[in-house]
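A lone chain, given as C-alpha cells: the form predicted alone.
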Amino acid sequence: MTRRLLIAAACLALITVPLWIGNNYYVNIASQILIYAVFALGLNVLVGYAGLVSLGHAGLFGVGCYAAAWLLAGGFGHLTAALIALLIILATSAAFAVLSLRTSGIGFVMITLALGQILWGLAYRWIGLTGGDNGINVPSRPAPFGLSLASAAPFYYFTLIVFALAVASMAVFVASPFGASLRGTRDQPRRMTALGYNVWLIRFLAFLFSGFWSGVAGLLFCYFNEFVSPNVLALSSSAEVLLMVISGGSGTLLGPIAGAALVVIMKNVASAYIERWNFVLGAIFVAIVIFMPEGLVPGSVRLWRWLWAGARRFPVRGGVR
C-alpha cells in the first residue's frame, strides 16, 4: 500500500512539474533529467542486468541525434525521420553487439570504448555529412496531432510520455522470463550454457533493447537542443551516463533515474551557485561509493529500513525510552 502511494505521489509530482515550477528554464532542466533518465535506463540493461559495462553508449545516443537531425535537415517529415532514425539505431546497436560480444569483462569495455571513439571521430571529421564542429541545426520540433512542442511545457509533457513508456517497458523487461535469463547470464554464464540457453543471443537481444532506448534518448535530445554536434558522442558523455547508473544503483529501476537527476541538477543548477561544482559532484560520488556502495536508491532503502527497525526496537513512550 505504501509503495503504491509513493508511486502515485511521484506520478502526480511529475505531471504537475510545469505548474509548480513555473520558470521555463527549470522546466527545461526537468526535461533534460527525463531524457538522461531514459538514456541511463537503456545503459542499465547492460550494466545492471547483463553485467556488461559499456563505455561507448554515447555513440548510440549520438547516432540517434545525428540520424534524426540529418534527415530533418534533408527535408524529411518528423515521423518519417524518427522511424528511419530508429531503424538506424537498431542497425548500429546490432553492429556494436556483434563486435563487442565476442568477449566480456575488460575486453567488452575496451571494444565499446573503441567503437564509440570511432563514431566520435567520424562525426568530427566527416564534415560533408555531419558538419564537423559546426554541427547540424534542426529546423523545428514536431507537432503531434497538431500540438506544437516549441515551448517548454508541451515538450516536457511529450518527454514525460516517452519516459513513462521507457519505465513501463523496463519494468516488464525486468519481470519477464527473458529478464530472468539475462540476469542468469550475468551471474552464472557457464551454468546457463550448460542448461541449454544461448548466452550470446540473450546478450545480443539485450544489447538491441539497450541501444534502442539509448537512441530514443538521443532523438529527444536532438529535438530538445535543436542542434547536434560531435560532443554528444564524446567519451565524457559515455562516462557521465555510466556514473548516473552506478551512483543511482545499477540493476534497479529507480537508480538510473535518481543518478540522472543528481548529475543534471549539479551540472545545470548547482553550477550557477558553486564555482567548483565538479569538485562537489566528485565528492558526492566518493561518498556514495564509501557509504552506499550499492547505489543511492538501494542505499537509501537500506538506511530507511535500519532506522525503522531501530525505532521499532526502542519505542519512545511518554517521552522516555
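Positions refer to the first chain, counted from 1. Just so we're on the same page, rigid core means the largest C-alpha set that superposes within 1.5 Å between forms. Since this is a predicted model, take the numbers as computed values, not measurements. First, how it differs from the form predicted together with its partner chain.
- Ala270 shows a C-alpha shift of 2 Å or greater between these two forms [criterion: core-superposed Cα displacement of 2 Å].
- Rigid-body analysis on C-alpha atoms gives a rotation of 32° for the smaller part relative to the larger between these two forms.
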The other form holds:
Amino acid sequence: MTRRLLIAAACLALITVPLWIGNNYYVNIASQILIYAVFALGLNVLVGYAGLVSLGHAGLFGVGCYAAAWLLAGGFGHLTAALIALLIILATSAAFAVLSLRTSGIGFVMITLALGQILWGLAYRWIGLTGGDNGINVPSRPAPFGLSLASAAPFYYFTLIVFALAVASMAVFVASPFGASLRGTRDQPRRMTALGYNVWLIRFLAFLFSGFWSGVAGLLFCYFNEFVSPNVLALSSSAEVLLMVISGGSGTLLGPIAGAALVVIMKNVASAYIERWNFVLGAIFVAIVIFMPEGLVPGSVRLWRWLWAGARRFPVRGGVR
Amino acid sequence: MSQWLLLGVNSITLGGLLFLLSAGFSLIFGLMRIPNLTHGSFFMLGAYLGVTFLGLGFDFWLAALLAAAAMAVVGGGIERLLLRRLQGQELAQVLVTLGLSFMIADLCLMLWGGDPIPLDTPPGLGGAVPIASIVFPTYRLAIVAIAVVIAVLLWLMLERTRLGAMIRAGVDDPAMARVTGIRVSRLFTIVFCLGAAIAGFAGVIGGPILSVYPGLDSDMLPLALIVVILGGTGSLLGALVGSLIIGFLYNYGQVLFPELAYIILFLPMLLILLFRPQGLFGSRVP
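Moving from the form predicted alone to the form predicted together with its partner chain:
Expanding to the full complex; the earlier chain stays at the top.
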C-alpha cells in the first residue's frame, strides 16, 4: 500500500515539475534526466537482466541521434524521420547483437567497445556524411498534433510521455515469461540450453529491446539539443550510462532512473564548480565498483548497517585493549 | 612508387609502436583474462612523463627509460592496490581500469594542458638514410629496430627463462599453475609492471612521430584492442602480426580512403570475430 502511495507521489511530482521547479534551466535538467533514464533503462536490460555488459551503447544512442538529425537536415518530415530513424536503430542493434553475441562476459565487453568505437570513428571522420567535428544542426523540434515543443515545459512533457512508455514497457518485460527466461540465461545459460531454450535468440531479442530504447533516448537527445556531434558516441558517453546503471543498482527497475538522476545532477553541479568532470566520473566509477558493487542505494544501506553493527560490537568504553 | 615505399616504412614504424603497446596488453589479457582499458593511458602518461623528464634536461633515451620505470611503478601500484582487491571478479576489474583511464586522462589534461606537445627527434637521428635511391627517415628506422630488439628480448624472456615459463603456464591454465606452486598473483604484478613500462616507453619514443596530446590514449587503446582481437590473446606472435596488419591498414587506408580509414581498420577485426573468434594465433576465445 505504501509502495503504491509512493509511486503515486512520484508520478505527481514528475507531472508537476515545470510548475514548482521555477526556472527553465532546471526544467531542462529534468528533461535531460528523463532522457538519460530512458537510455539507462535500455542498457539495464542487457547489464541487469541479461548479465551482458555493453560498452558500446553510446553507439546505438548516437545512431538514433545521427539518423534523425541527418534526415531532418535533409528535409524529411518529423514523422518520416522518426520512423526511419527507429528502423535504422533496430537494424544497427541487430548488427551489433549478431557480432557481439558470439561471446559473453569479457569478450562481449570488448566487442561492443570496438563496435562503439567504429561508429564513433564514422561520425568523426566521415565528414561527407556526418559533418565530422562540426556535427549536424537540426532545423526544428517536432510538433506532434500541432503542439509546439520549442520551449522547455512542453518538451519536458513530451519526454515524460516517452519516459513513461519506456518504464511501462520495462515493467511488462520484467514481469513477462520472456523477462524470466532472460534472467535464466543470465544465471544459468547452460541449464537454460538443456531445458530447450534458445539462449542466443533470447539474448538477441533482449539486445534489440535494449538497443531500441537506447536509440529512442538518442532521438530525444537530438530533439533536445537540436544538434548532434561525435561526442555523443564517445566511449566516455558509454561509460557514463553504464555508471548510471551500476550506481543506481542494475537489474532493478528504479535503479537506472535513480542513477541517471544522480549522474546528470552531479555532472551539472560538478561542472559548475570544477572543470574536472571526467576525473570525478572515473573516481566515482572506481569507488562504486570497489566499495558498492551492488549499487549506491543498496550499497549505502549495507555500509550503514555494517558501520552500525561495528559501532555496537566495539562500544566505546574507557581504554583500548 | 617511392611514395608507396615510404608509406610502407611508416606502416612498419606504426606497427612497431603498436607492437610495443599491444605486447603488454596481450600478456595481461592472456594472464589475467581482462582487457586492461588503462593501457592507452599508460602510453599517454608515459609520453607526458617523457616530456617532463626532457624538460628537466635529461637525454631523450634516458627520459624514455625513466618514463618506463615510472610507469612500471604506476602499473604495479594499480594492480596491487586496486585490481588485487577484486580478484576473480573480471568484470569489476575491467570497470576499474575504465574508471582509471578517465582519471588519468583528466589528470594529464590538468597537468600538461590541452595543446599537443611535439617531441624533438633525438639528436643524431634527425636526418634521413638514402637506400637505393629512396630516402628513409632515420628515426622511423630506429623505432623499427628498437621494436625488433624488444620483441626478441620479450620472446627470449617468455621462451627461455623460468619466469617466462611460469607466465606461459599461467596463461594456459592458471589453476593448474597455482597447484604446481607458481605464485600466479605475483606474476600478475610482474606482467602489469612490464606491460605498463613498455607502453610508457613506446609513448615516449612515439612522441616525435605522433606528438603528445589529450586523446592520445583513446586513439591508441582501440588499436591495441583490435591488434589483440586479431592476433589472439596472450600470444606475442599474434601481437606482432596484428600490429603490422593494423600499421599497414592504418597508413594505406589514410591515403586511399581518408574518410573511411577508421572503418577499414575494423574490418579485419569483424572478419576474425566471425570466422576465427580465438584470433589468428590464439588458442582461446576471450
